[in-house]
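In the block that follows, a single chain appears as structure tokens, in the form predicted alone.
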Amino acid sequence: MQVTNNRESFSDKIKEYKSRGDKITLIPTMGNLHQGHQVLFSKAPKNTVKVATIYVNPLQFTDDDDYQNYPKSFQTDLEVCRKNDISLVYAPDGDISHEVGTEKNIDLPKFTRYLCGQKREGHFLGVYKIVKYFFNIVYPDFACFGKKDFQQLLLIKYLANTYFPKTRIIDVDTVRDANKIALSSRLTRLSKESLSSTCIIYETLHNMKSELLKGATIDNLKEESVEYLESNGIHVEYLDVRSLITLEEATDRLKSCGIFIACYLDDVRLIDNIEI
């Protein structure tokens, strides 16, 4: 396995494995891997050469706070790399926000102003600039993305589709543990109490889908569960039920929806979603 922070290093080792007539998948991460980066790795296509790349990008950060606690574990991370046949990692070193962030007038999809884009002001357009910008660099041919950012997910599609149609994007179910909580880097900042909390929010995503399909009205079922997760000390962003080909919110007809949420616990910002 090779290691680079240099830009112009990684795009000679991609050339090189272009020019062998390799396939690449590419599989970005912001590091402190845990085993739903693994399974994202494991997804890639047998015969082709993997490539990872660590970057906590701070242009999709709306709170310095949570962009400078972001839990970094770098050695660590090249150990799960290595075990998991990875062929080459791309640790650019320090802020490249000047590198990435030089197109201009960019309009993204509506359904990026909804959920996450609602509440978090200029997200998906630095997650837009920083994938782009890697997508630039390889043009990969695979590149694997989990179903637990089902909004940036759509968002890749687009912007693979638009820019890069050769490379095919590999949605990757959301890996649980064992208490079906969706494995977050972000769940290594909970305290062991607030750990143990975080089953409620899978519980109540399960429910909310049982009583949606007995034909319970949405707005009433969000009304009670949000008060059921507030009365256990989890604060909700948001709780709706939208499509999952526009994330347009969901009528009474839940054909191709499902159940999204943002909620905070210790004042550290989760989400999930299943599907109807």
Given for the second form:
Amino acid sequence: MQVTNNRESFSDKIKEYKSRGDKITLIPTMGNLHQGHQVLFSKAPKNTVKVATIYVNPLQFTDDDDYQNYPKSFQTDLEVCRKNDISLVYAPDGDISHEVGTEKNIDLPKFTRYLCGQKREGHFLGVYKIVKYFFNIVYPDFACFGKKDFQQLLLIKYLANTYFPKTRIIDVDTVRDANKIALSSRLTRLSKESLSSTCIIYETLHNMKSELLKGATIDNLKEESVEYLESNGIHVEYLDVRSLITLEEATDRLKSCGIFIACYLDDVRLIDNIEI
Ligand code: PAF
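I have the form predicted alone already, so could you send the form predicted together with pantoate (PAF)?
Okay, now the whole complex, with that chain kicking things off.
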């Protein structure tokens, strides 16, 4: 496995793979790799060269404390990459925003303004810029992204369709721990007690799904569910039933819809979703 923090040597290595006729799967990450990332790595199609990036992208953080406190574990991350047959890791040093954020007048699709886009202004623009930056260097044949960040996944598909039509985006199912919480690097910031209460989040999504399928009305169900979560110490930022395609709010038709949540526990922001 090769590791570089230099854009030119990264780009040269990619050119070398391509000149050999290799197909490339790119897996962008912000490090602090856990089981969820390993599943992303495992979904790279066989016989493709697996390339990972490790970079905590300041452009996508709306809160400086959150950025500063983002868990980092670079040496262990490299071990994880090695064990998962990653051939090349690009881990830019420091803040590369000046190189990344040069495009002006970017008009992102409407769905980026809902859910996480409402409270985290600039977040999706930051994600768009960094992923486009990596895609521009690699022009990958495949790229893997998790369904936990469903809104991000839709944005990446939009980006690929618009600028990288030869890149196939592979969506990867959410990986959950014993409490059924979607794995996230942020979980390491929770106390043991809070970690065990995270089971309420999935339980709520799951119950909502069954009630909706039995004909419950969305608004009543939402209200009850938010109350239940709040009474268990989970502060809800949003809990919505929305289209999996446009992310518009669902009315009474539940076809191709999902339930989406963002909530806080111990001041740690967690997101999750399930398809109905
Ligand atoms: O999902 C993430 O970890 C990040 O948003 C990504 C795609 C690596 C871009 O920084």
